[in-house]
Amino acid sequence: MIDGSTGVCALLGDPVEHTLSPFIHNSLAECEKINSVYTAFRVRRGDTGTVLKGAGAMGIRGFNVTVPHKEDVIPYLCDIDEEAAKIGAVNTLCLKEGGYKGYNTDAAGFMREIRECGFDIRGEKVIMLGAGGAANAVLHALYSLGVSGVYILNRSVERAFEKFGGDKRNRILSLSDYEEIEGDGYFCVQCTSVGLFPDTGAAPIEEEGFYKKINRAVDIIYNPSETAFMKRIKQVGGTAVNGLDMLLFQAVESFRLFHDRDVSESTIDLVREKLKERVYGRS
């Protein structure tokens, strides 16, 4: 029941109409019996500083941050977590003395999904498709998981070089130059928006030869449940999963930061099933 002691958290982004964050966080709070409510605010680029100043004055406990604010919000923070600073983007803000501190839970969410899938990629060279907003956290997570190098394939080689060219462990190629990657048996993570509902028939690379290089993959898209990228991996005998668990696990880590308490595994399992039903309907 909402009352005068109910804590408030929210998502900041533009757009926010289709976000699942309120559903996930309110489900977590209900299961954990925490007096908190979570909503979403559409905030135009350039208005973030004004919003945070007012929100802090009102005592809003925390925010998740999505496009286009994950990098733009950083100058308005009173502090930033060391890992988020290394990633160069934040997705979680927690109210502290003097303002909001920024964190990044996307990397933690991705790493937990990889571990729970049983993908051991330590010491391997791996492939990442895309250099957009999600790629910052994914690339950080890949190196945290112990990979030796990353082939970054992107539509714009210049943009990828601008963001990631300073690390000599990265080799940056255009999407069409995948044949320069020697051998097969690679792990691949798909970080572009290609294949996202409703354009479900598209894949970032169409040629079968690329997919023959891969035996394990994660597509961070979660709708549809099986993207065209995933289907192509499976058609050549590989294993592929979508990004729904990453979405859930990053939210669980944000929830822990907001409320300063861990979420039980039974709650995570229950909310995962509720989330699948919400996104995909009853099976």
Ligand code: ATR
Given for the second form:
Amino acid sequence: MIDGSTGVCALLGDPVEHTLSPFIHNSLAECEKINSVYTAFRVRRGDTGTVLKGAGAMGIRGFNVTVPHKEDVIPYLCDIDEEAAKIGAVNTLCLKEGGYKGYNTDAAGFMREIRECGFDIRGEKVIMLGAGGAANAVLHALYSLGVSGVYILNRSVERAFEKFGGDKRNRILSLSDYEEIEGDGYFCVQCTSVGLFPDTGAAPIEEEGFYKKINRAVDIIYNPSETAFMKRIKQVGGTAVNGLDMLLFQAVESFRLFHDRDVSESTIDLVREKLKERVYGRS
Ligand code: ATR
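Right, the form predicted on its own is done, so what does the form predicted together with this ligand look like?
Full assembly next; the chain just shown is listed first.
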């Protein structure tokens, strides 16, 4: 029941119509018996400063931030978490004295998914496909997990070079130059938007020779549940998971920051099932 003491959290983005964040956060609050609601606001570029000023005055407890505001909201924060500052993007804001503090839970969400899959990538050279918005947090997470280097393959080599070329541990290649990666047995994370519903037949690289280099993979896409990239990995005997747990775990970490409490494993399992039903329908 919404009453006079119900807390409010929300997503800020543009567009927001298809977001799953309200579904996840309201399910978490219901399971954890927290008196809080979560909604979504479409906010145009340039309006985030005004929004945060008003929201802070109204005591809105927290926000998630998505495209196109993950970077442009930073100047309006009163503080930023060290990890989020290194990534250069925030996806979570929490109300503090004097304004909102920014965090990035995308990296934590990805790290938790990798750990829970049992993928131990410490000390390995790994492969990342893509250099867009999602790649920033993933790359940060890969190094936090202890990888020794990352082959970054992107359609636009210039974009990848501009963003990630400054770190000598990264080797930037075009998607077609995958043969320069020596040997096999690699972990690979797919961060491009290729294969996303409704374009489900497409994979960022078509050649089987690429997939033979990989034995473990994560596609951060979660719709469809098995992308063309994942299918190709499985066809050559590898293990591949989608990004649904990353989505769930980043929300769980944001929820922990909003409400200052951990979410129980049983709640996570319950919400995961509800989320699967919502995204994929009854199986
Ligand atoms: P996001 O915030 O979801 O990462 P983005 O910033 O637009 O979205 O990045 C999308 C990623 O998918 C980029 O790596 C993009 O490659 P470019 O940097 O060359 O644009 C990649 N991508 C999108 N469409 C692609 C396609 N048809 N083939 C290969 N890569 C593609």
